[in-house]
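As a starting point, one isolated chain is supplied in structure tokens, in the form predicted alone.
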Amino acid sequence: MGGEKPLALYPGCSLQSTGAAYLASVHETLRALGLRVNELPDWNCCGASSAHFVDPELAVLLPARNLAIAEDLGADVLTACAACHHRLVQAEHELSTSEAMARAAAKQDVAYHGGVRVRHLLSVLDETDLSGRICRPLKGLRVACYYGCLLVRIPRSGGIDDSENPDIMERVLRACGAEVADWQGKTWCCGASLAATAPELAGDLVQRILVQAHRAGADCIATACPLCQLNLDLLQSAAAERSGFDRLLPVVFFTQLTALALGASPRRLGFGKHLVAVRPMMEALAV
């Protein structure tokens, strides 16, 4: 990254809690390349998933304070959860474009002044090589890359790939040894959190996905969003049963498939933490 501003690693909320395998695994993955990379520090939540249906402006305003700590730092943001990405991308956007959004922030003593970079930890992946890097190949591993609604969507301020037919996942996952499947479902909405406020909707979502996945031929699915993953690895059981498949399908972070590609050890990266048993997949690949 030479030439570039450092990076700080915003966390976010949910990979303190529920995607904490998530985070371990970015860790272990930066900790592999060599990327030293710190933790935003007093960082806030960003205001997902709720906040812009409550009050627009703290919806910019909750992101925007991280932003101006890392202006502080003379840092770019690195991020991980795909909802956190989606907010701090907006309110960059926000705060840069309206001089309305501006004065609030300045108002609440938000001293942000623009410039900083809101980059995904899968755009970071894609611009490594990582050939050479490689010690344990995810060969034989058939991953279906879902993406989810918000990381690819991201109005006026542009995604981190192609909205419709994003491809950033495969080409970083292909790098590390997996065979990767042509789907209709990487970008279909999982509900959420309509998992807790209509489950039946949710859970209809979900098993969309999981029949494209199934029908795909996967071993497992990755994901670069801990609500997508809670959602698809614990209303799945449900789904196998309606839908009649064969077997559950590991949901796991691409992330926590990075770092096993790399060297790292699978006890470090969460793979306890999930309710569908990756020993499937790890016993195909060997380890």
Given for the second form:
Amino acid sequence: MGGEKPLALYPGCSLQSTGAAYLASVHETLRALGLRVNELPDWNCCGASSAHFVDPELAVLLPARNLAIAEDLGADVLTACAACHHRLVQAEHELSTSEAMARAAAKQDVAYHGGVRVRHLLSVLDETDLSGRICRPLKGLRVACYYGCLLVRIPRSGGIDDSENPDIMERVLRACGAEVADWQGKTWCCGASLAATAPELAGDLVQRILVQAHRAGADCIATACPLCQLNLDLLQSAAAERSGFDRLLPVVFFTQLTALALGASPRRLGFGKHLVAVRPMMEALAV
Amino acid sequence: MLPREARALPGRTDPAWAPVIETASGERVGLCFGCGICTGSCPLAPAMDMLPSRLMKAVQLGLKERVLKATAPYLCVGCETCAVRCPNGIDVARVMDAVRQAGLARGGPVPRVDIQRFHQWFLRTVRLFGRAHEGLLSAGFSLQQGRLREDLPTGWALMRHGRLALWPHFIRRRREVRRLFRAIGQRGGR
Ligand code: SF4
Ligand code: SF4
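Alright, leaving the form predicted alone aside, put up the form predicted together with the partner chain.
Below, the chain from earlier opens the complete complex, with every other chain and molecule after it.
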């Protein structure tokens, strides 16, 4: 599983509500692989886009408290949410490169001294040999892997893969037997953080992404971000109406696909929570 | 010829401001040579009243008042497309952050108060529970903006699909999180 330290899962707030299907399928994927990962105890919100909206220190200190808990446990942090991953990696970088920031943390009794690695589940799966474990190959399913912004663009520390043309989700889903679409738009921003305040802008960005996924003949869009998932799911029917699409594209978490391929029961993967129905996709897969 | 921002406000420059923003952002704004790649990459540029590359120039020139009035730093979603592409390695998103934070810290009218309120509601739930609570955030924001009626269908759709957790998740040591908010004082909102 890479590294000797145990991993502690940092689910993040979205995975406890709007992104509950993500958390369920993360657990099912880990379980199917026989990976025992405990949740980071008493974790707090990473601050998401809101902490750095108002204050540079809050943006680092909120994630820092989680890093300190992991350090105390002797664990590395496993993330699933793209936004949390971004904030935790960014905070780790700032705490280990800026003395002022390290001092600010110490002053608030956040005892982080460095050395905790923040790993995204995609990286862990990419390093895991999945061959021989796939009991339900995703044959014939054409997936548009959608990364969005936060997972691949962390300036200075680096995202989980290339920032212009990442391929890591494609590798994982190909190993699960899926076909992956070659498409533009996989790292375009969906504008989720403006969905409440400037819905017309978020709607345009969502539409732009959907147009490309349709052009590439995708059956579904797979994401690693609960905010992207919600945004693409929620704004899709309006976007489809404007573009005249003849069908809607299910927006799934990549872990729902890995869990399916690894043999998990679809009933445990939260598919009922999707606004765009996943049934056509499941029928095509004969699940 | 001076850029449009400079012409619009002759003499209103504060050359001492650029270094202030450089220190706050940790970015070397002076390295920007105005190639426009950030603007060309920015998904929100079409909606911005001051394009990212122009904002960089305006900061260099010290057009403080003009920059602090811009809505661009409020529309910036921190997607970092500009940052990974800037040939001079400038993280423009951090400059946007620094400019917005400077404006908020100074007080006075906020160019996009709705966006500020949204983030304040988010942080309010984090301060209360230790974790964000999407239900309270949406309801609080919607009420404050007087748009409960427009937003209800979305909330209902999410509820029907079992996607809104009504009860917040409290962490045990909330005091530690509150302390972090106290450390930044009024900047976190109330
Ligand atoms: S990409 Fe960099 S150098 Fe080019 S205009 Fe933007 S900030 Fe300046
Ligand atoms: S981080 Fe902000 S300025 Fe940069 S490309 Fe994204 S929205 Fe535009």
